[in-house]
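Just the one chain here, the form predicted alone, laid out as structure tokens.
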Amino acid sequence: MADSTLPSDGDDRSFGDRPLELTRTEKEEMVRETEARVLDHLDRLPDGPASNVDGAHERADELREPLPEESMPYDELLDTLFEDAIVHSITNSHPGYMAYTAGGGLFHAALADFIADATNRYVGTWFAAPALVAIETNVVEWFCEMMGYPDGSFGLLTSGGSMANLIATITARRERLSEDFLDGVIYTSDQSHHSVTKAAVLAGFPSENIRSIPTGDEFRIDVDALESAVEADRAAGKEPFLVVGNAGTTNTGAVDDLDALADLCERESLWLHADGAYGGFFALTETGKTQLAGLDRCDSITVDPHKGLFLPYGTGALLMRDGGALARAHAVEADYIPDWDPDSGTVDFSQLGPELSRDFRGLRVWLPLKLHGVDPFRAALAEKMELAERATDCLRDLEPVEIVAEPQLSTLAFRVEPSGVEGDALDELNERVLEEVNARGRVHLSGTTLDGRFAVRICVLSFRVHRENVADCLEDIEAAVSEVTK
């Protein structure tokens, strides 16, 4: 029988006591300490400030350090995180956070990530973890159902909307253009997220091939102007191939006329992609479904569960009406990867996008949806739309406030316009309103530029934002307006 003992070179030096392999007691203690800090943090959220960035830059500089050679106690590391780092930030999980499209971060999903990270299974290929891949497959198919897609549709979970838009652009390019694609032209509105332009550039298109189409009074794309641009480009020898419509813009929550875009794209043989990172999941509600009419006709859709399903950051998705398009665009072979047949009924997510190594994103969606069912998510989204409408009605009655963008989903924008103040001075006054509101600490809003004018935005999306929080917001806006206009 062969000797299975590893050969020795005579060096008996020890490699240590394997400190990376924790005992069960050590693991339990770390879990208990972490649990206590996290729960205390969450319990304090409602009474803490919606933003605490005073001194944050100085603290960030203090935290810069060289590679550590020595160990530190775990409780001291938790002190650093919870007392010196996390608290010095904009608290986008706060019930008063209404600045951008953050969903709040469900606790259930954090537990799912703990399970996924601790068990550390690979879900990029079917053969490595068939049951776990099946769970993520369910999640993707659920999303397709939510958007009204037919059988045969499919998709991929991503890190967020930016990656989803990039994969969509590459897939559309591979489906509609030849390898000599530099005459391809992409169309989107002047309200689209910057990731649309970034995706086009990263997909290899010259920036001059990206057409920014003007929008109308409601910040929706001008379909007639789009059609004229397509005709002009064809006449100039270009290859129009992709239109990116908005299913809820970041600026105002505007929803393009997706049915009209779908009609145009069908006539012109163009790929229609909908950026629904913020707004897509409002299709779960009756009002949202009406606002998003035509979404199911798009060739591809970006959605962000870390927005409309309230999950932690790092959870996006790209959905394809033709479920085979992703594999046609991305699948490659390698000697070290088992063969995969797209028609086998199994799924290799690594063949549907650019990532080979990826985390088990599906579990953080699957667990809360299975635990609660979809109805609480639908009800929460309907609540956010109603709260945005109520906030708009109240602001409309507040002098001298002007509603610049009515809520089409759950975002609105307004300006303060007292008589006798114009131009840059008026913009500065509105910036002061925003500063005054945020300085009170109960809510956190953001600003943007619409038609060349500074405006204040309210986005009601986090699952923690309720009627009382919007009431606080309106109260602080009224106080701020009174302060800056007196």
Given for the second form:
Number of protein chains: 2
Amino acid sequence: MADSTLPSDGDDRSFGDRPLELTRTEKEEMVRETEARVLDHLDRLPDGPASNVDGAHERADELREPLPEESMPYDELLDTLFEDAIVHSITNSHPGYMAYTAGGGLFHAALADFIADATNRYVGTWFAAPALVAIETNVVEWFCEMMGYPDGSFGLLTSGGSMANLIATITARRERLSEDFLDGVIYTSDQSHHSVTKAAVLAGFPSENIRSIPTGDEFRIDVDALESAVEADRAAGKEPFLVVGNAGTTNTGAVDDLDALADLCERESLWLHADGAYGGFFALTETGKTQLAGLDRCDSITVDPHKGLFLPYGTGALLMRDGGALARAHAVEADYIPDWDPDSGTVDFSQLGPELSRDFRGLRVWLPLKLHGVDPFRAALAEKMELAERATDCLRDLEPVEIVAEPQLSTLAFRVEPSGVEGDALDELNERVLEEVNARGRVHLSGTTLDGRFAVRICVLSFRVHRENVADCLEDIEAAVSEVTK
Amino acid sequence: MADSTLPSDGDDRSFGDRPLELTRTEKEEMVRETEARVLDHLDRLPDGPASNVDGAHERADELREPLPEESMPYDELLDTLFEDAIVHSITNSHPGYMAYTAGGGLFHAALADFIADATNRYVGTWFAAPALVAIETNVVEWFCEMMGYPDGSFGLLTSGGSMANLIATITARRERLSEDFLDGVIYTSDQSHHSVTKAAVLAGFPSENIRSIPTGDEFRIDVDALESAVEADRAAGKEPFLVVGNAGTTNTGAVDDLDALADLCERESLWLHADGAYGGFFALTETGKTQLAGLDRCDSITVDPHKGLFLPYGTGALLMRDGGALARAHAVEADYIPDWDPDSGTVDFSQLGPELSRDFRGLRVWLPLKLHGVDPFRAALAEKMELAERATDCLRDLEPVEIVAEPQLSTLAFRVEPSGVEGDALDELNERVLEEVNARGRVHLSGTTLDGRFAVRICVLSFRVHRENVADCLEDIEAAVSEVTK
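Having seen the form predicted alone, I'd like the form predicted together with another copy of the chain now, please.
Up next: the whole complex, starting with the chain shown before.
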């Protein structure tokens, strides 16, 4: 067969250039430039501000542009990124970052993704890359082990906790309800992450079937109130089927009484999902294990390696006590994909969740855990818990600070409550405390609403946050309190 | 306030070590080693096999291990990866890879993820990193422009096409149906990707409400049959609401008559979603634009930058003609997240989809498009279409090959049909053709089932696949055909 009809290099000049295929020299040069910028950026991190969003809106507007028809030199793109775009943001990777819930971003993961992207194998099906799928399988099994799950448990990696909560909700729906599921009722607490409600709505449940159960003094779900709600719903002809417990809330790190929830769910035949996006990995520590007692009895658990294992954003996980549930809930066959037998000892992650093609997330977890072993992670998590505990002790001694939420894991919340200041004025005062602390730029905190009133949170989680950063934080809080109450 | 209760470096030795915080020297050394392995791997790619899974199952088994308690040197981990795990797989990044639907994996994306991971900013909300969110916003707007979408369109980046199809299905459900949606009916063709059915099931639709409409000669949906099905469903009291058209099927690259579908959907007030995971970006080319006529009339489009823009796995996108639909379908408020006004000119991606925390996907698209401009992408896509066209011409001349699917974009399917061979024997013969071709190791193809019979596919898509690789492919097919028909 002649291939004379194929375009050749000679007679088809438009295909002669191959600019997307960088030469080795080009690649080396780009790595060199990128590495220098990244490492300089990381070196400067501790001395730079924990947040730098002044003028960021304007810079963002300047960056909006139509589809580029022209090429631009790589170093100019790096200028844009490192001198302009990246630095004008909230510095989630900063050692003073104790806002929201951030792991910091281990450098190892950057190397792992560099490898995964450049080599670009496909890990959604076992047959395409068995050894790489085995690496990701290991990671999932390690997570199950960390949670105290038994043999037969399994799970999958996701982009983050919200996606894990969505997949958990859909899986519970498919396992426990018929296709006519609109009477199904889901129970969360008033402290649950909004992704739980969002997941329920996206999974198809009417919003009126999502119950927000009140919490008690320590922001833990009121199990008696939950039980009453379940009874009332059953009496009304509804189908209670899913309870979402908190293994560390975003607001205050509160851990629901998971054993009591597991008892109730066993009695009532309800699926118990634990949202451990923030808190799950504290199960690696002795104190955390005590706080999280009952976690291993939950039917499913969301954990976020990009929180509790300090990875950069982009890696969550959903774990299932009965690993087979995911395959049952998601399996669909297709002509162009070889059949998969769930009992074969192989794993087709694409048949365990909604994603087919996606990034190789396992490597970014595997690499740091293999390089260091699990001990440094365990020690770092214990350090964060202890720092939160001691920071609380210090704040307790500071007038007129009230601790609104004691740390159950590594998050606490407080409020400045000078006598005579109440209502909206109290909110404004505490918002000013937060602003004053953040304006100093050494640390970055965030606020939330607790019992209807604004409170300031400290979440000690990033692997970069140590004793000296918490000391800075306390110093800046003291100064801010003094400023707003003078 | 004394911070004497805080652990100090001196009195709390367990927190003295900080192994997770690599020194600059450690980081430099790790980058150096990683770079060398990756670049050597890429250099060897063209001369290595397009697939190398012999013994891969055993290697995978050897890699399964319990949670690592010990540390391991980085170079040994790289040995495991580069000498064992990565190379024993199907080489999706190989210039001879024309199986399934793979973009190859631009090296640029590895640098982008390296930057994104190491700097670890949060791009789910505008206020956290305005300029980085602007970069991702640009990317989404560029995609809308590429599809011919008008002002007011918008979208979001996903992990891949399956997730985009799921979000599209949920959004259409929320836009077009009430919370009592179980009578809603979804129409796909018998050539649609299985993720469409999976998305419908996960989004809560009873499986009996998912219609697989037959396709005609060129594997395009039979629009008359679709219209009849819609009428029949309405007559039966069902609620037709969503049609999923194909803008390039996975099987053969078939493009449904999107204009006819748009006409029908307008008349019947149905949401029209186009699955352009494989085909969408061919709209960048003149020929592709003609093939995809009507794409800009679809209510939503799935595209996969990790296919048509040659990125490594992990980047899909969902585009909406009415950009506001995503916010309406997904917005949920939370105490700890500042409110977002969709009309503010800012973008909170976390309020447009199911994900809150996730990776910064925009950078891996932005970097190569800014570096090269869009032209090399346009030229590469035109090259792929032309190569598929000419390969088909060559195969047509090869006895006893029958072209089962002419390339509408850059995918074709063929079958070897010696006279007298029919039924299962014909399937076996063509499976042997596929095995023989792949066994030679220069190219990698995949098979599928068309009209109930096995067929061999060629999908010319990776940026690394050029004239010489297609010539290799044709040579190996000729040899395989000669072998199995002798």
